[in-house]
Structure formats: C-alpha cells, structure tokens
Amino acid sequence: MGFLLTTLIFVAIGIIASICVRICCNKGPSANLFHLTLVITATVCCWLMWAIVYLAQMNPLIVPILSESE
C-alpha cells in the first residue's frame, strides 16, 4: 500500500509541475518541450531514488551480528 500510494503522489506532483511549467514558461513549442522533458526526467529520477531506498529496506544485504559477550 505504501509503495503504490507514494508512487501515485509522485505522479500527481509530476502532473502538477508539468502544468505549472506549461503555464509559467510558455516561450514556444521547442522550449516547452524541453521544459516538459526536464520536469518528467526530474520526477522519474526522484521516484526511482525513493523506490530504490524503499525497496532496499525490505531485504537488507547486511544483517546485524549480535556479540555473545554482552
């Protein structure tokens, strides 16, 4: 549930940012495409970083070793 919900939040943020870029930075078709590409790339990269960190916590590679002396 947490993974799907946060993924939908990232999608919503990406859509809102894309709409803001289209409204605020309207300088022609080429510039609009470039700005939209930057927003989508930034959103996907942020989501991918979050997803890797989130999924890495589910199955950690390093297991804590308890010492017998304590």
Given for the second form:
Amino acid sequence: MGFLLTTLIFVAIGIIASICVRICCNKGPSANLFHLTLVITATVCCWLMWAIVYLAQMNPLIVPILSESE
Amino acid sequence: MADHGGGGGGCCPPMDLFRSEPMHLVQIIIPIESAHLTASYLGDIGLIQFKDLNAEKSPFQRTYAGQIKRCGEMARKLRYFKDQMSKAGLTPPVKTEAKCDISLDDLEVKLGDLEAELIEINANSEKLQRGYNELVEYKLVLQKAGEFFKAAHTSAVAQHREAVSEQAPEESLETPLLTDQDSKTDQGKQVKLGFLAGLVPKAKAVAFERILFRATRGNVFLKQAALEEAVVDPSLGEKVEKNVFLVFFSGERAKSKILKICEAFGANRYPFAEDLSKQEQSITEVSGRLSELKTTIDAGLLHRGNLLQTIGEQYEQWNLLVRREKAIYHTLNMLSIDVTKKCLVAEGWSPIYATEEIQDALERAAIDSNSQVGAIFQVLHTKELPPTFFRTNKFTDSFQTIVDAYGVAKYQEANPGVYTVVTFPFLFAVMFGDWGHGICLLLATLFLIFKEKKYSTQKLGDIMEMTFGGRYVILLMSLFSIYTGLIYNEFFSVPFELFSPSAYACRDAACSEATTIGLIKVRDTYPFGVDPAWHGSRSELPFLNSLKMKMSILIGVVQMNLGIIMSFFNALYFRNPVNIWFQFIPQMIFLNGLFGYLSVLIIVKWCTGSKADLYHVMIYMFLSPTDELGENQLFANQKTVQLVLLLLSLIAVPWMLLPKPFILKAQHNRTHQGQSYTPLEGEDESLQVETPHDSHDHEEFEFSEVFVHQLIHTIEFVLGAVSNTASYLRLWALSLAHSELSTVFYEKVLLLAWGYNNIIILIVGIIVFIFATVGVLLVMETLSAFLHALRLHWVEFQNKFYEGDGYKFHPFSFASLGDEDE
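Next up, the form predicted together with its partner chain, please; the one we just looked at was the form predicted alone.
Full complex below, order starting with the chain above.
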C-alpha cells in the first residue's frame, strides 16, 4: 500500500485517538497535555516499529529459501 | 517557596506528572487546647509532612510520652484479645463501616474491664477443667481397682472355703494358739498391709515397677492394668496413655518411699476405700460430680464465646481508633512547645495547592475545640530541598513506582515516568512479540482488573501482591505485545497471511529452485509486518537477525536522543545556560554524528537496496577516513560528509570537558566577591522559636573536584555512547530467544504429537505444550523481558538526564495507617 500512505494512516489514527481521549477524559489543561503526550508517544513508537519492518522488506538483499522437508 | 532558580515554566505549558508538585515550608502555631483536634483533621487531609522539631529529645522526654504509653497499653490489650479470639477460632469481621464515637478514656476503661473479665474467665475455666480431669482419672481408678479387689475377693473366698474345709478335721489337736491362722484366712483385714491406688503414664510403667521393686527390696505387690483410651492429664492438659496401678506394701518406711517414687514419676494417687459398698458409693458420687462439672464448664465456655463475639464486632474499630490516637500523639510529639506553654509550633512541607484545604481544617479545628484563638498559618522561606510529590492515580502509580525504585526524582526535575508509561511496555513488547501470548497475558490481567475492588481490600501473598499492583503495567504490556506480535507475524510462532498475500512466490511454475536459490519478490511489500513466507525457510534467521539488530539500534538511538532532549528541558527550567551550551549541544553532536549517522546509513541502505557493508563503512570512517569508499558508497559526497562528522565529534569531546569547570569557577567568584555583607533575609521570627535552616552560604568551590567530576561525566558519555547503543541489542537477543522457544514448543511438541494420529498422545502433547508455554514463555520470558526493559530504562535512558537524589513526600495521613502492619 505504499510507505507514505500507511504513514498517513498512522497519523490519522493518532489524531483520532487524541480526540477520543480528549473527549472522554477532559480533566484540565495539564492533564490533557499529559494524555496527549501519551497518545503521541504511543503512536510514534508503533509507527517506528512498523516503518522499520516495512523499509527492511522493500528492497531485500536475500530471499526466502525454502527448507527441504515438504 | 523554595528558591532554586526554578519556576522557569515559560518555555512550555505545565504537564501533569512531568515535574513534581511545587511545595512550600509552612509553619503552623496551634493553641494547646485545639492541638489534638487539629492533628486529627490534618491527618484526615493527609497533605503535610511534619518536620521533627524535637529531634534531640529522647522518646521519654517528649511532651506526650505518657499518652503514647497509654495507647501502647491499649494496643497490647487489643493484641491479647486478638490472640484469644484466634485461639477460640473466631475471626473478627472485616472493617465495618459504622463509625464508633467512643472517646479514648472510655475505651481505655472498657478495655481494662474486658481484659480483667477475660483473664478471670480463663483462670476459672482452667481450674474447672483441671478438676474435671482429676475426677475422670479418679473414676477410672475406682473402676479398675474395684475390679482387682472383686477378682481377688472371689478367689480369696474360694481359697478360704478350701482352707476351712481342709482345716476342719485338724482343729482339735493342732489348733495353734497364735492368731496367725486367723489373720491368714481373713484376707479382708489387712492390718499391716497398706495399699495405694493411682495412675501412672504407660511409657514409664515398666521403670516404675522396677524402681518400686528395688526400693522396697521386693516387699511390694504391684498390680497394673492398662486403660484402653488415653486420658487427659490434669497438669499437662493433654491426652496421655496411662495404666492403673495398685501397690500393696507393709510398713511406714515403705509407704514413704513409695509416695516419693509416685511423685517422681508423676503418678497421680487417689484415695481408695476397701469396702465394696463404699467403692460403689464413691463411684456414683464421682459420676454425679463429673456431670455437674461438665455443665459448669460448658456454661463457662459459652459465656467466654459470647464475650469474645462482642469484642470481635468492635475489634476493628477499636484497633483503628487506638492506632489513630497513637499516630496523633507521635505527631504532636514532633511539634515544639512554646516557652509560655500555651501553644505548639509545627513546621512541615506541604504542596502549594493544598493551602486552602489546610487553612480550612485549621479553622474547623479551632471552632470545634472551642478555643479562644485560631491557629496561625504562615509560609517560611528556606533554601532546603523540598520533598518530591507526584499526584498519581491508580494507573500512573505503578509506573511511578518503577521509576522511584531506581531513585526518587530531585525536586522538580523532569520525571521520566511520563514517557515510561508508554516506552516501557513498548520495549517489553519488542522483546516479547507474539500476539498469541499477548492475548493470554491480556486475559490474565483483565481478570485482575475486573476483580480490582475485591482484591484491593484483601491481604494477598507477596507475589500476588506485586502482580496485582502492576496490573495496569501488564495491561499495557499485553496490548503492545499483541501489536508487535502482529508485526513479527507470530501467533504461538505460526505466521498468518492476514493483510495480503505474501510478496514472495516461486520463480517458475514447478517451484524447482525454491530450495536452492529461493523465491522472488513478485508483489508489493507485505503491508504490515514480516512477510509470512519467511517462517520456516532456511534464510529466515539471517534476514530476521539483520532486521532486528538494525531495529534495536534505531530504537536505541531514538530513546537516547529523547533522554538528551529531556536534559535540555531540565536546563531550560532551572535556568542553567551553561548546561545547554556546554553539555547538551556537544552531547547531541557527538551521539548523532556517530550513531545518528549510522541510523541514517541503515535507512538509506534499506531504501536503495545497496549492498554496502555498514560495518566496513563505520570502522573505516575512523581508521582511514580519507580512503575511497568504492562499492560501499551509499550516497554522493559520502566521504566528505563522513570527514565533517568525524571532525565535529572529535571537537565535541573537549567542548564537553573543558569550558564548564572554568565557567563555574568564574561564576562562583563573581557571586562571592560581594559577599562580605550578607543582606538580612526576611526570615520570620516567630515567637522566639528557632527554625534551623541549612546554611548554604559557605559553598566551597574546589576546582579540582569540579574538573574531575566533569571529566568523569565526559568519559562516561563518550564511552557510554558506544556501550549503550550496543546494549540495546538485547532487544534483538531476547526477541530471538522468545521466537525460537516458541517455535520449538510448537514444532517439536504439538506437531509431533499430531503426527502420531493417536488421541492419547495428542492429549498428552497438548498438556505438555500448555504447561511449557505457560511456565517458560508466559512466566519466565515475561519476567526476563520485564527485567531487561527495566534495565534499558534505568541505565541507558535515565543516565542521560536523571539525577534521582531527592526524597519522597511522606505526609502524616490516617489513610496510610491501614497499610502498616502492627
């Protein structure tokens, strides 16, 4: 689906999650900032992991060699 | 307000939990009559940590030592009651909600009465029980000995008749004049023969017999009979196997010897009448008394049971009341009493947001205690370091505990706990990645969370307590594990084609070269995670190892950069530009010039698919930077870029090391030049009470010490940049171990058992698989990954910015009394 497209999907999910968290637990500006930080950190971590695995498979230097027991 | 050059909040808006609560030192002057009530209300609020103003006094010299002794006495009585209740098998009911309005003095009197009553009941019942046991033994003696005598009597009568029939013809000629015959025939009147009856423990019976025999030189006749059941010994109170004995002797000396021997062996003697009729009378008498005693004892036990029951209902409340009072008096002991003895002065730390609440409580206490004067509340200015206080809820509390276990944050420094909430479960999941195991963990922790209310009031074992306390940590860990499991494409080590068909296919229709040269990539990259074609292939490990190692490095560099950026925010907050220019910037340049560059190379290699050898590139960047790169070139002008980065990194090292000590020295000289006249600070003199403030005025500045400190810091950072980056490779290592273990259990246990086509072997195989998965993978691997994720946070992340040498805020609060064990 393409690297950029999926990255945009991650960004969108992050924004939606932040909005949801703001709607359901609105407890004052400092608490809101804290929740926002958590959501953004989680999104960044998840995206990072996905992006690394995706990039590593884009131009592979080795290919799967099946084992003989079949 | 503590003046630490803090309060630089202008750079960014405040965030919950990022910095500890602002605290101030308050002084409260309380009139004596409202002291007790004030302490009680402040304990309810639980937001002041009192300083001990009487630290030099011994516990006996303090004002309220007598009250504490009273409370100690009452606590002792309560413990005695608890003991008695547990002995009687009663458990006190768990906390009832009813508040008890009893005052301390009334409670003291009541406890004293109850204790006296209980002791009396216990003593009486013990006496009665002893008497009962003796009577039981007496009855047995009467029965058994009676049997002896009856048997002996009948045989004697038989013998008598024989003797009489024999002797009758000889009476005329040979009637002796002595009365020996009379005494011989009449066995009922034993003038010289005495006897003793009693019970001796069966274990000592043989020795008893032997010693009696020896002591009296064989001049006794002992008859023993074993009792079928064990009887309760009156003095020991427990069941012992006994024998009834009857010993016949002649003479006073023999009697005294036998008495002494009986005492030595613990044999109880009982009076025994010779007359048959008297024996029967005794037996009926004893039986009557036995049944009487039994009813008395039962009534006594019932009364005691009732008493303990009433105590049990009130026990928890009384316990709580006594502990509360004790805590209040301990706190009051910490306050210093004014010279005029009319008021107490308290000093303590409290968060600034609680000021109104505290003032409210003081007013209420003044009104409720009908005192003439209200309490006075004022804020003191001091240079002491305040305690660290984070307002956590049940979710963030466990994460903050993890951070605090390493070291409590210094007052108002950046709290790594904010990021730990997400990065800790994330790093755990990188090492644990399997969405099947993640689901198991999720189910386990959801169970704990649903039963939260029930478990939080119960007392759990140690391990269960830790697991329950960390339930939210485990929840996040399991959610992230499911995500990384989907990315690694492992469900109990089995991959699935969830998002699209695999990107790899055979080169030709017959798949002839699949096992030699391998498949080729025919479609777009598998969109989410590792392609399922890799699992089970021969080149799986080389591919995954390369992927995971590079992933670990990338994640490590990102987290370390975050750490250095946190130090930037700290320097900004505490208004420390030296740290920004001469620590933050060279650190960023050094770390990113080397390992940031490595990360960039990794990404470029992935994006272009080049065959460059990154090890070679990095090593020769140092060994021979001016060499041509040849086939290791990843982008244009790479050589120039590498030279520049190398130069910058080399400059960064002395940049970190040299300027800061000199600048600090210059600063110190500047601030202390005009120090001959120290201006009078606005310290409050309150009622001639001295508040000891730390004197920070004589800060000695040892240049050599500062220089060595900076040298150590620089070396630690430079060497640490390499070692910490390599340390992140544990993410690869543990994830590999987990995946391999999982594969082994699946293939060598489950599939093997499936291959036999036998239902019993299959069931055995499934059971072994379940036990192995739970024991090794779900418990051991979880703990292992938890530990390593913890280490990565505590060392590699936190050593970039965290000082952690503060002390925790321990307010005087009644809520924390419930957690203390007696």
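Keep in mind that this is a model prediction, so the values were computed, not measured. Residue numbers count along the first chain shown, from 1. Basically, rigid core = biggest C-alpha set you can superpose within 1.5 Å across the two forms.
Engineer: Would the C-alpha of I23 be classed as shifted by 2 Å or more between the two forms after rigid-core alignment?
Structural biologist: No, I23 moves less than 2 Å.
Engineer: Is there a C-alpha shift of 2 Å or more at L61 between the two forms once the rigid core is superposed?
Structural biologist: True for L61: a C-alpha shift of 2 Å or more.
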